[in-house]
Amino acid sequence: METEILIIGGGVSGLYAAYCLEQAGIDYQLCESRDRLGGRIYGERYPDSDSGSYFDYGPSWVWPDFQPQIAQLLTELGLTTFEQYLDGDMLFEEAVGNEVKRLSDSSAMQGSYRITGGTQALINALASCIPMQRIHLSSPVTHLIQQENSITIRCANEQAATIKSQRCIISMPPRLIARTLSFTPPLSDKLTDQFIRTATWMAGHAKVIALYESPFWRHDGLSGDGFSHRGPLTEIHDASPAVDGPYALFGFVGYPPKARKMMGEEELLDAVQQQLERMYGPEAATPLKLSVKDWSTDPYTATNDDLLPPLRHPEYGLPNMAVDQWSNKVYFAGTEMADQHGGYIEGAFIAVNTVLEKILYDPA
């Protein structure tokens, strides 16, 4: 098989790059390592929802007010947002001792939104648009090859493993660039070094979901905003849809993931589940389901260098180093390679626009 471009990585930056390509008539095929979409970016639906609506084991978060690329591209989807939760008051709990305070400042989310339907909304529009003939899933590339006109990928999925393509796209973390794809030529050494200390974000995160069939802390008076220097979850915020139910809290694990992994998810969630019960009440203790994705266990968001998470928002970027690799036949267009907003939706968008600028005015 034949095309244009190439996309390698399925998750939003991938997405939107086929989009792009698909509303510019450029041809053009994606590979996508998971036999999902979405990459970072993951819901599930709870069976007898009201909603329809997807709890998002990813991002949540979405700030259309000063993010210009998310705003635009959910207005041509049709898609809509709803604010964050905030009213009344939160919870903070020390770390010993069986106090809980119950505080009434303002909450660090204002100004925050959620995509109605959650952000697995967004995949599944992006999705729609794509032709599915375009699209590969459970088809990891293992190796690119340059060659004088073009480029050959070595593929696990036999359907996708002699797609020869003019250009390349690669929308993975660096880690994984490094780690899980060779090139030949090489990219060189300053590069994959480079790529290997760009953290991946996220990566390292474990996220609890708890569905009730009730939003009993709003009828407390609380907004679901809790925070907890005692754990597991460390953060923990609403995570109800726009409308109707199952309602629900989402939180943090604050335990690194070698503690997680020594511990077990059933051990886990049954510590997870004593501390709702502690912070919110007893209504807490029984929740229709409660569940984690822990990331660092992912092999198509983790490597082994992300088991000690930054400790801060890492400063992202494309490298100068990775501007001419293979001659302008290979682009990097994770949200990791964005100058702003790097990490969230919007800098894999911008990572993205910045990619096709090149490919789409500056044609090879």
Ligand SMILES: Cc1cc2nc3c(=O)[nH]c(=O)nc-3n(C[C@H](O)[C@H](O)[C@H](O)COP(=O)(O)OP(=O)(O)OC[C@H]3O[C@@H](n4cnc5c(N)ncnc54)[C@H](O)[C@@H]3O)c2cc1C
Contents of the next structure:
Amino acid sequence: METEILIIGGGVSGLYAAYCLEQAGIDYQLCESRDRLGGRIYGERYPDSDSGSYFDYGPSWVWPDFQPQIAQLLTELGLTTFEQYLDGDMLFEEAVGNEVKRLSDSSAMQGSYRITGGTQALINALASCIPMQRIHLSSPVTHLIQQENSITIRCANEQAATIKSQRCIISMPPRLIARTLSFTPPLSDKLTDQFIRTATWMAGHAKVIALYESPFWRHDGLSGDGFSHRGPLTEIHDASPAVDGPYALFGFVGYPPKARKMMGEEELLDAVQQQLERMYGPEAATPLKLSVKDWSTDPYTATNDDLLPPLRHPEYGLPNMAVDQWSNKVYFAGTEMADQHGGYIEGAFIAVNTVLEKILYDPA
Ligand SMILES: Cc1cc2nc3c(=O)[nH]c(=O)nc-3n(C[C@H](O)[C@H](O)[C@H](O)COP(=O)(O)OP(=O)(O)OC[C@H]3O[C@@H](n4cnc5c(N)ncnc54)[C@H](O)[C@@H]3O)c2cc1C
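So that was the form predicted alone. Now I'd like the form predicted together with this ligand, please.
After this comes the whole thing, all chains and molecules, with the earlier chain placed first.
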């Protein structure tokens, strides 16, 4: 198969690149390693059905007041947002003892918005604008080989085994590029090292979702926000749909990836259930569903380097050292390549826009 531009990675950045190329009438194909689109954006419905809101195991929030790209794209796609549920007190649990404090001053999440239907709705809306014959699922790219006027891409999938393209947009986290793709000729050592040093945002994290028939915490004057020094969850928020149920709380697990692995999922979820009951009362003990997504064990998001997550938000952006022999042939456009909002969904759009400007004004 031959194409003008091959997009590698079908997360929000790769999908947005496809959406823009589709609109510009430029020929492209997209290879995605997983059997689904969305990458770090992943949600499930309850019960598993064709309607209703998604419960997101990846991102929950967008900030359209100061993220203009997402604000514009949501309007274009006909998607709406609603404010994170904030009404009521928040809870705080100390590291030791059973006391749970109620704090009435403010919510930590003021100004945060959620996409109606879940963040997964953004992926579905983008995907619906792209002809399916341009998308190759379950197609992990393994090797990029440069020829005189083209690039041959090897893929671990029979149907898309080799694709020839003039250029590639690589919409993957830098660490995955360095650790899992091979290039002939190779990328410079300097660039590879820089990619390995660039932490994949949230790759070392795990998110728990607890679904309930009723939003009993709201009835109790609680916003759902909870913070704990005891754990396993360190930060908890309301994750219910804009309207109707099931209602939900979600939380980030505070134990590091290695500790989670040693503990195992069942023991972890038992401890989470006990914590929810401790903090939110007896009704929290009987969720309709309690589940966890541990991103650190997902090979299409995390590498071993992500087992020690960064303590604060890293500085992101495409390294100045460009791509030597691969200049004008490969372009890097995952969120970690954005010099503003890097790591966030907004960063994915910024990274893609930067690359598309280069492609459109820099003919091959
Ligand atoms: C738990 C969690 C919470 C978050 N919360 C927020 C939030 O509230 N707000 C926010 O803005 N952001 C948040 N984020 C970050 C947000 O999810 C990312 O910024 C965004 O999804 C990155 O998109 P991307 O397309 O750049 O990368 P990815 O989503 O990682 O996409 C990369 C794609 O490449 C594919 N791939 C990997 N290897 C190959 C290969 N060899 N060949 C082909 N394809 C390959 C992957 O399967 C994946 O689909 C959160 C992330 C997580 C995990």
